[in-house]
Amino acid sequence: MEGFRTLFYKEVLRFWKVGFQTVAAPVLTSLLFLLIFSHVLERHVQVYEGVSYTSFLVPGLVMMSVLQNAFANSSSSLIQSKVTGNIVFVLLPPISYREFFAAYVLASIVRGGVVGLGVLGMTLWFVDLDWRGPLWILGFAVLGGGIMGALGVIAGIWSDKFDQLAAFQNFIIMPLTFLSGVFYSIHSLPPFWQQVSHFNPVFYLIDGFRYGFFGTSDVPPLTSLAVAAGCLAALTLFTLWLLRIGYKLRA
């Protein structure tokens, strides 16, 4: 225990120290994409009934905070450990893959939580939202987190380089968040776009996380709490095994 302790201090305080860049600029990049598209939009969409676009539109930016951020937190420490060669002081140690996988992955939930919550104070200043399921919020929170940062542990485990870490996240994370209903309702699509968008696991997160402020959704919030929690348990049991194995983490 004391192993995981220490292997989760470390994780958190190395997000921390450089807080400028791991909180306060992503905190930025989300109030600017705020004001850009609350201006260009907000007059001329309204998603569901009594609800401005500019507050259908925080949840989502917060909740893609949350799992970019999380995703960032575990993909970068570990690919920086593997690169500079100091992964093997985090190996040596007698910490049991499990406390390994939950260090990284605690820690990436609380950097996501740090920036989600600096994102919607920010956002506060500008809109008035409910808040009609505070537990929604915190839960799916914490999924999205995790799921994530689970991720992004495989990520920094396939990758040998810096190159192969952002490839992923270009191609499989960027995606997933940008098309996951951020910016829109998937109602507003056309019906093959639709089906096409209940394949992607991010939809339900954003989806539950914003019924949780206005207690309206696309799908039924069990839905979506049942889809992520199935999503957290596969990808738990496949980092686990691959942790347990050593897989290009172990010569």
Given for the second form:
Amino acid sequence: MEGFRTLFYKEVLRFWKVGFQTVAAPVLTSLLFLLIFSHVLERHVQVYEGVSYTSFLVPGLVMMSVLQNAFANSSSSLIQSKVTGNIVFVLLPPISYREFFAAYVLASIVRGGVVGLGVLGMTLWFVDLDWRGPLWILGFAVLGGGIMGALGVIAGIWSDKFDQLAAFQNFIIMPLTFLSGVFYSIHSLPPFWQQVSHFNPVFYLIDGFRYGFFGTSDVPPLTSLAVAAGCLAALTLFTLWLLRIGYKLRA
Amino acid sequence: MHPAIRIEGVTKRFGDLLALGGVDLEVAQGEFFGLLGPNGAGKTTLISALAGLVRPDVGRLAVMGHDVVADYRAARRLLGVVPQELVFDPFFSVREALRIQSGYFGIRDNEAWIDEILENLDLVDKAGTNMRQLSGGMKRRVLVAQALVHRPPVIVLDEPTAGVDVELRQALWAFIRRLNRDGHTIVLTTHYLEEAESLCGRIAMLKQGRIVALDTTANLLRRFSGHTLRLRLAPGTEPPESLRARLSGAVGGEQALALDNCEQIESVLADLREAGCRLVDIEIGKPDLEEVFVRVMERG
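The form predicted in complex with the partner chain is what I want next, because the block you gave corresponds to the form predicted alone; please supply it.
All chains and molecules follow, beginning with the one already shown.
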């Protein structure tokens, strides 16, 4: 247990020590998205009855920050450790593969949470939000951070070089998050793309998270919860299997 | 009493390459053991298998009786490994790195021992320094410190003195010798054969994944390397027929003659005197591990 505790602490300390890059920078990026999109679209788009576009946008941006930063945390930590070779410090001690998984994923959830709170805190200057269901908000944030933290572990283990990780990030994570309804409701899409969106697990995370604020969503929140929990369970099992067989970590 | 290390029939392939071909080895508790071999012989693979970084295709490894796969937690707690590569975590200071490493091994409050290690490795002044700012030699010391944070009874050092200056090398060996005197088992791989000769009580030599020699250092020196008589004869003189076949390597006019024992010197000198050879210089060379190494590798 001490091994897990220390690895978790180390992973949190790692991103906290470079907080300007790992927390402040993504908060600023989200704010820029908010300023630009709300400026352009505020008067033209209304998604939900009685909810301004800027207010609609904020939960999406917060969740996107949670997801992207949770992924970045575990994946960048692992690839850096692998490339520099200091992964041996974690592989030599008596840390089980379950502890390994839990530490990296929990630290990812913390990083995603800290950035998400940062974005939320800053945007509260600009918009008023309803807080219909705080537990839904918290639940989806944790599930989203967990899913992306686990995906980050997979990507970090699979990648041998930084450009492979960048490909994973740019060709899988970014399209999944951008095409998930962060900036729009999928009801505004043509029927075909609406159907496609239903195969994107991130759509359910954003939709469920937004439900926590406005009490309105594109699909029932329990459906989103079930999809998110199912995804996390599947990814957890897959990642634990990779770690147990020592894939690309123990030759 | 369990041996410090037991390796039984360990085979490991990487694709077509046979890295380890059925290695059997036992190292007793308290030994100072040397693992020698040319690059690519399998030394690091064997150490990695012991540390759980590499999984053997066949065979078993145990540290103090604990199987490194089935009982990996106990085995890893008993083993400290100094890796060959100069690796470090750039996010942390020396003390932070040692605290974190202690935590990985389940030790929460380890300050007294960390202070002692820092003192012994002459790192006290650098305790608060970020790892990135340390010189290569300093980083190497921290690697040794990291391997010792959990007070492992078995310590494996994979080429710990590669690229290290003389002063640090001597300080490091003084410290490792002390650990060995205190009862720690030491396993060392090195390319500096004189180090292995002076430190190790027993030596295994690996070639292409197989052990080609395994004995006490003294026995290896006796078996594979005797005394050598180096002679420089006066210009124009030829050695007698009786000695010519035994002489080798005329380097700069110096000829070497292998002796089975020191008593043979007398008869060699008598043969030279009888043949009227005048000696300009004579020197007796002691057996050395380098010669043993070369002979074993040629033979194996």
